[in-house]
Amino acid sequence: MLILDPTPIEAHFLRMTQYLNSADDLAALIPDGAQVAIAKPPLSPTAIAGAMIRRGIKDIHLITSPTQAYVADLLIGGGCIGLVETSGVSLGEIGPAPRFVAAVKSGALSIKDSTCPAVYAALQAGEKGQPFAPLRGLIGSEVLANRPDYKVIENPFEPGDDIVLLPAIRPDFAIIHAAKADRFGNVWVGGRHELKSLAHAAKQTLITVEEIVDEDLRLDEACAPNLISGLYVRAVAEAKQGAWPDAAPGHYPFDEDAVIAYGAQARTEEGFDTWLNDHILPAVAAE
């Protein structure tokens, strides 16, 4: 492939976004009471996740685009997350996230509660710079009651007509994992379109891959329309098996056994504890 020499503008970018070593760099990154955004699996940023846990990050406003399952169940159990502002929490046909349950069971988690729809459409209001989204599907249910940010009016176009608005999220960082960067700062998502309104709607974007690669992805007409513009990426470090046990397509598959293990042994403290110790301290496991 062309690997051609960077022009001004692109120079520019290279600088921009910052190629460090590790998922503990990019962690170092994220300051406490942060309003972070992950997205649903696959593709999970595990990596990133465990050097929060490392660096004892506290009262993280957890944003899950829409739904979340080991990462923040990991996130939570490490005591990083404060508030999360979710469509649902589970390891899905596994069973309940338990240390999520157990969070909400004892007072020590505040949730905002939402829907896979509206979290989607708050976020594009934030990519696209809109103060907030108009959304039809709440009226009549009881999110509504949960949320007083989430505001009934009337149809300015339709009289009696009402519909809700929803203030736009644009998270502090967005955190992703993916299959490959270039040293142009563009980033490789494959079908993944919901992580590239996250890194726009974001005030700053950390991502960990697979590989870093020197040619510019932008040429290779199969890359090119699935690319996180490098102009949204604050920083990139590789981080190989960084989604583990989520699965990285085309890298390696959701490791189910993994997560059936985890989902047994975290409904205790002292369970979780010796996961951490085996999995995530010192070190995120490459499995």
Given for the second form:
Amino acid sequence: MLILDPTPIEAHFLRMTQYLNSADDLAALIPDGAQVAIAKPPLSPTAIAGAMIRRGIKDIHLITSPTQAYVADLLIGGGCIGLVETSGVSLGEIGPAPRFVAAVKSGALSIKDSTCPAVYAALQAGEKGQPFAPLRGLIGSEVLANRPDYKVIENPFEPGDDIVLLPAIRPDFAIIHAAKADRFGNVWVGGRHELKSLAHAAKQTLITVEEIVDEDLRLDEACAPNLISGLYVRAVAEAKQGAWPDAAPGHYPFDEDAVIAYGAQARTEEGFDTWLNDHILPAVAAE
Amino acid sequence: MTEVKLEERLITCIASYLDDCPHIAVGVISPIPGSAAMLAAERQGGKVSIIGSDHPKYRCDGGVELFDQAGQGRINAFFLSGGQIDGQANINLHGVGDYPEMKVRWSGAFGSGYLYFLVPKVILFRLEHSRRVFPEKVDFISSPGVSEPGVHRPGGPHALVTNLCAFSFDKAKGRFRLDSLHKGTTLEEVQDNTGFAFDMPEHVPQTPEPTDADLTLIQSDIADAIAGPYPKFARQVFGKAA
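Now show me the form predicted together with its partner chain, since the one above was the form predicted on its own.
Now the complete complex, all chains and molecules, led by this one.
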């Protein structure tokens, strides 16, 4: 295998992106109270979420871009999340997200409800370094009425036309699982352009991948447009099956049976704890 | 001919509201509307974008781009549902009781807070026709059915299709009108199970049954295509594996 000697610029990237041993090493970089963003399935960052639960990280402000399923529910049930900012949390065709529902109803979890394009637009404003983004829709909804941070202004270019302004989102961390990374900090996300936006908006991005490859992914014209540049990536670790039970396209499909089992089991706290013991906590013993 | 399944009847009923829609988009948890969109596109031509599909014909950027297309008016029809839908077509996807610590909590708005305003023909769809689903007034307005003058609102509710019947929505009046009753449903049954007042013609017709050509298409090409994004539905209704 040919290993390219890093050019000076690449060496700079190598200094920027740390290669760590495990998802647990990545989770160790996240302090209590941080703002953490995760994208919708597929490729949910299950391995890092599990590591956050094992570490007992608390009071995270979770942002879902724009919705989430199993991993958000897991983090909520696992006690990591104080506030969730989301356009929706559910297990999709399988049913409600049980720990999310229980935590919102009891008031244990604060919630900032939004709508999908609002989360995207606010992240895009963050990505551009702009203070806010305008968005159509929302006016007259109780979603807007419950978001005092969203403002309605008159379109300065067309009097009488009201429009909503959303403050930019710049998460402290984006956590992502992807198919592959190279040794220069570049992470390939395929057609998931919103994962690039998420990494661009976040102050730091932590990524697990199915595999770390030796070739420079920037040399492949088909790959190059679909990379998160190492400039944004604080640290990478390999985590095989790191999205399970979510799908990692090209590697493994969605494990529907597992999520059905989770949805049934996590209806009670006791059942959820059993799930943690069976699927999340054992990684500690393996260390 | 074997007996027509309710799902097949609903697919053709929804498709009948999708005339003149060159681009139909389909969101999450919408296998019946998704199948209807495919059927409409097979009949009249046009593009269907299904969020989460990896089928080349239906694949789309289900992230930012779909919403950008809606913002520009490039999407003609979309589907929404609600835990509650009221007589003014306000939809509630958040829950029952006082927000935020509600007695019953649902998933959240998803894209509705935007798409309901911008997509010209939004078809509302719900498989449970009951007074708890169709109250006079929703507990929480996730997205309003109609807007005040001056609010940018090229889109909004076009029809409401349930397991019992189909309504169209009159935007000027802000009211539903009963268009047809599905085979086996009585008017009384609809009235007993609807919590809001609605208009209706003197004689309410039966929803047209699917034609043999429709059924062939639904059971073959459409069942195969829908199995990608909706494996559970395809297995249960058509006996198809993803």
